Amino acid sequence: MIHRIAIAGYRSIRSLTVRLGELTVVTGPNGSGKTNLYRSLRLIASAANGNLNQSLAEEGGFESVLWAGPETIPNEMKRGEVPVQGTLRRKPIALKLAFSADPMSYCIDLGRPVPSNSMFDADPEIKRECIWTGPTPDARSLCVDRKGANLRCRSGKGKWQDIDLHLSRGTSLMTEYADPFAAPEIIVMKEQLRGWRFYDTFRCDSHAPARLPSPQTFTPVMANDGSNLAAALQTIREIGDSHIVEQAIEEAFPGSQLYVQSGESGMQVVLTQPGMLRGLTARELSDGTLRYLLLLAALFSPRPPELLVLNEPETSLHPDLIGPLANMICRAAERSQVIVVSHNQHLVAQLERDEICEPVRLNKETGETIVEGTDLLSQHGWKWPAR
């Protein structure tokens, strides 16, 4: 489970930890940073995927996700009597992430290369890379350690080894080695990252893939744009909890049965209503049944992930769906930990119901994505690995 994620230099997010629950639900006005948090989240899972700078491509280059205000924020300017203008900088410009969780942790640092005739300068370079156990990196507790190209394990005996390897500068550590016996603790990173799994803004008009037919293939994990929503649905009731299904259904479309038939060009989708005398596909629902569907796939796959990101799942969503779709989120919370990013009021005070529930409430302050009601005590303990 993860405990917390430390983000510094990224975007609104000049320096921030936010401590998770096993159902974490993120709010906050408009402009607030809860996508900047989302975001956060992809990109460190991204690491392990080895497309961290084609991601940091896609939002625009490392130039312009980095944090724009100053340096440091003086109370005299957040209480306005001097206006918003850089300071004296003293640290290095750095884009870093971080989480720590059981077994172990993870943090990257980010920074501008050595200026070279290379025409991707642009690209960031790793400047440290650690895996550790325990809260927070120190020297006890770290044992993956990367500085610049420089890789060193410690092993088994505890001592420290340098690694023969010299590491590309922007791709992650867990996509360029993998030793079981020398670095057990890089595969189990870099399969724990790549088993978090992300939900975001389906398509639902109606040329979207969710749609069409689906492969008639065996499908525990539903792809993220629901391609393959009727085989995922069809799994979940053959080696899932079928009753689950059906209840999720009920609360939702009561009377309603949800059945998936097969036929020459695949698998879909069929709900057949009270009063109608046919069963409705996927072309014909609604875009707010069928984005309900779509959760309901999400939220019960029989291969639950350790981590399930939803960000604004309400989209599209008629009020009466708001209440079932918070009973199947509460329900995934139970077998995954799970994010929930939303501003939807009427679902954030459904979920913050459960006993279980972890709210955190985003603000902006001169500019800067803050934790509502947090002090300096609740960030204390979190210390970044130095360059």
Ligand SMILES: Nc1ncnc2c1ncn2[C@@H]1O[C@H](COP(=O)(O)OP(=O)(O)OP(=O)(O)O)[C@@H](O)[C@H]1O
Second form
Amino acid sequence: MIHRIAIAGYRSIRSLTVRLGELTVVTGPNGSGKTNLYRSLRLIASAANGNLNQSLAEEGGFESVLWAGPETIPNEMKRGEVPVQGTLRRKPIALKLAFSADPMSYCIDLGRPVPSNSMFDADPEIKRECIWTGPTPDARSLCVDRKGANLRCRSGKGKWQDIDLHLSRGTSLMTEYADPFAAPEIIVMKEQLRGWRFYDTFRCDSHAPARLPSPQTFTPVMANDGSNLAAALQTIREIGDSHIVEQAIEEAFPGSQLYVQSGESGMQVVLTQPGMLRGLTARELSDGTLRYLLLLAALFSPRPPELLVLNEPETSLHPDLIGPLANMICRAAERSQVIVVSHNQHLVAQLERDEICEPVRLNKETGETIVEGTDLLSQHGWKWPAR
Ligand SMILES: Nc1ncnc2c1ncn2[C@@H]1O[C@H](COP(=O)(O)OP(=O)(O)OP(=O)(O)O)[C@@H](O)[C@H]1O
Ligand SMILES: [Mg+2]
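Got the form predicted on its own; could you also share the form predicted together with the ligand?
Let's see the whole complex now, leading with the same chain.
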């Protein structure tokens, strides 16, 4: 389980540590940094998948995602007594992402590369990347340690061993080095991160992939665009908890029944509703109904992930569906650690009633994202390994 995430220098997040529970609900006003938090988690996962640079490029590039405010914000600036202006820089420009978890924790520190004649100088350079056991990285807990292109790993006997490998500047050590004997921690961390699952707003327009028949293939994990929704639902029915699906349908659409039919073009979702002479396929369902089915397939995957992150799952759902959605999320949180980013007060209130829920309220102060109700030490108290 992930206990804390720490982010520094990413968009509106100058420096932030967030405590996570089995179910964490992140809320806050528009522009407070909820989606930035979601995206920063996705960036950590992209390091393990080998597409960190690509993800940053898709977001507008490294320079664009760096915190655009001053390095420090003195109190008189916060109070508006002096204008917001650049302060004397004491530390190098950096985008840092980390989390502490059981059994292992991870951090990555990205900075500007040494200028060269390359046309790819806009890509960042990984300055430091570490894996450790326990809550904080220190000389005793570190087991994998990268500085620039150099990597060293600690052997079972506790001795550091330099790895004879020159790491590429923008590629995570997880995609460059895999030795189950010299550094099993790297393989465990990579698998852990590759298991994280993210679902952002699903497309439900008339041409959305989720409205088309899906390939007739065993699908324990639904694709991010819902293009294999019918196969994912049928897989839950065959090897997962079909009772939980029926319950979620009954709660949202009383008297309705969900089934999957197969045809020449693939598998189709069909929802029968009271008053209808025939069931409606995904092509005919309303946006909100289709989105609810997509969330259902995502949340009740028969292969639950270690971490499931949902960004604004309530989008386009009718208020009547918010209660059933909250119930689905709470049930999913019994099998996976779940983070929900939402600004729907009804959804947040309902999730917060669950005793396992850890509420996180974000706000923006002098342009930076802060966690409401936490002191400065818990907000900025993460110890980053030096470069
Ligand atoms: N490079 C940057 N430096 C500082 N702030 C930034 C940077 N890029 C974006 N921002 C700020 O981040 C904020 C957007 O954050 P985000 O999209 O996470 O908000 P949100 O809480 O998800 O809002 P909503 O509820 O509208 O979805 C904006 O206020 C924007 O000014
Ligand atoms: Mg948002």
